[in-house]
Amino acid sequence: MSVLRPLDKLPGLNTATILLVGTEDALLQQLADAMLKEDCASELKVHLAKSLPLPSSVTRPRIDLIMFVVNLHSKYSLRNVEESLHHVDATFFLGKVGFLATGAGRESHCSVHRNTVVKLAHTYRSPLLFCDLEVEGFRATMAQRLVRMLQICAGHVPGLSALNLLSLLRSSENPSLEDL
């Protein structure tokens, strides 16, 4: 069983890489084929993987943002990411892990209820992200910041880290009963 750990490669020079992990292949080739069309001064990798572990037998760059795709129509998307969640490491989780749910649009067709991704980003303390990858529109706005998000965690943004992102993220959000 490989873990993916975030400083087992050295960073490539310029270059920021995410993985983007889910069971739905063209909304996630779409969404990728959007953030290379972005205007980005850094080199932009985009990988996708339906699930981890990763094969170990395949040379790759270091990994600076992995964001789990979850589509709310299917609860075999969540089950996988929950078993994907297995294979990565917990320094991780400091910021350089999110989540996207898509299909909220189309609430009547949900079989995975939304406060159960809610949960599932509250658990490993990251953020989540709500779009509807099938409108190109959406697509294109979220696109926008992830890549952006990508830019913060590889270090090519001066001032920001990924822990600082996730602080920013996190105090957005509305707390929770538990946490006062």
Given for the second form:
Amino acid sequence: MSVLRPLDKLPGLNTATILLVGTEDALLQQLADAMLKEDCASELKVHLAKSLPLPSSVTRPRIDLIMFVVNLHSKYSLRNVEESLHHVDATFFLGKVGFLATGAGRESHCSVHRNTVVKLAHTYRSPLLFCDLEVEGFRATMAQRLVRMLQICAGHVPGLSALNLLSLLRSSENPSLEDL
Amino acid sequence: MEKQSEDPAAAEPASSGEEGGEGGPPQVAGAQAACPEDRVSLLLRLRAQTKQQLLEYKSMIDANEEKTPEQMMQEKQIEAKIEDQEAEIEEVKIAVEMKKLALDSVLMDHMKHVLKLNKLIMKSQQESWDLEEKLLDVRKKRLQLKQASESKLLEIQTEKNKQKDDLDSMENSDKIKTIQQNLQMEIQITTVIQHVFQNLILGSKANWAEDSAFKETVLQLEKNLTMI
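Moving on from the form predicted on its own, kindly provide the form predicted together with its partner chain as a structure.
Next comes the full complex, and the chain you just saw is listed first.
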């Protein structure tokens, strides 16, 4: 059982790698394509995985950002993500992990309550993003955001680190968590 | 449940932009087809990136050196501790921002000072330029006056020369000659008359020194008329 650690490998030059973990293959693939289409000065690498742990047979570069994609329509995806979280080293949660909740647009299909995901993100002290990955426009916007986050987490933005970003993102979230 | 699959097809090393030198080919620092400016900018970016990444690794090392509490604390305590630390971070960030603002204000002061000095310099330069202009004007006037006086003196000289010429020419005219001749003749005649009267008076052996009027007449006869 291998645990993902953030800084166990040296970074590739001008390369940033993101790992998308989630059960929705099609959505992940579309998001990955959208991200790769983005304008970015650094090279992007997108890895997709259904769940952790990742097979150790494959050599992969250092992972800079992990996004756990939870589909609010299926409890299974939530459980999958929760179990995958055990295989991530604690140091990853210092700004290099994020949660992405999709499917919130169609309230009637949601079997996972919004607050559940919010609490999950709060427990792991990581940012939570909401996005309907099925809608093309929202997906493109989210891809832009993810690319920017990835650049920061990979250290390609001078003066801004993953921890910085975390506290920046946190200060806008906190008011909503008071009512939990 | 636990599918240990990783999509191999998804591990695309394709980068995003087709523009620029560093987009297309999957080589990272390659970009051999790029022009030197792109290369330099790429190198600068890589340098900034490497710096940032080094900073992250260093801070991780420093963080790992801190001792973590060995005993198992209750979850509430852990949460409370976490929140304390987060508050600390916020305070430090605010302090940094304040310092940046203070530095900026000091910078602002300096810049304002520099601006003031620049304005003063410009004013002084303008004044000195005006004064130089005035000096130039005065010098020009002086030159003009000198030239005018030179011409006037020249005029005077020519006038004098003309007068002298006139005088000289006058002297050579005939009228003057005849008048001169007459004058000479009259002088001679008068001299002869003087001599005659002198001899008459001397011949008469009269004492002419006694009478003042007589004396005066005799002395008058002595006057040499050619000297007049």
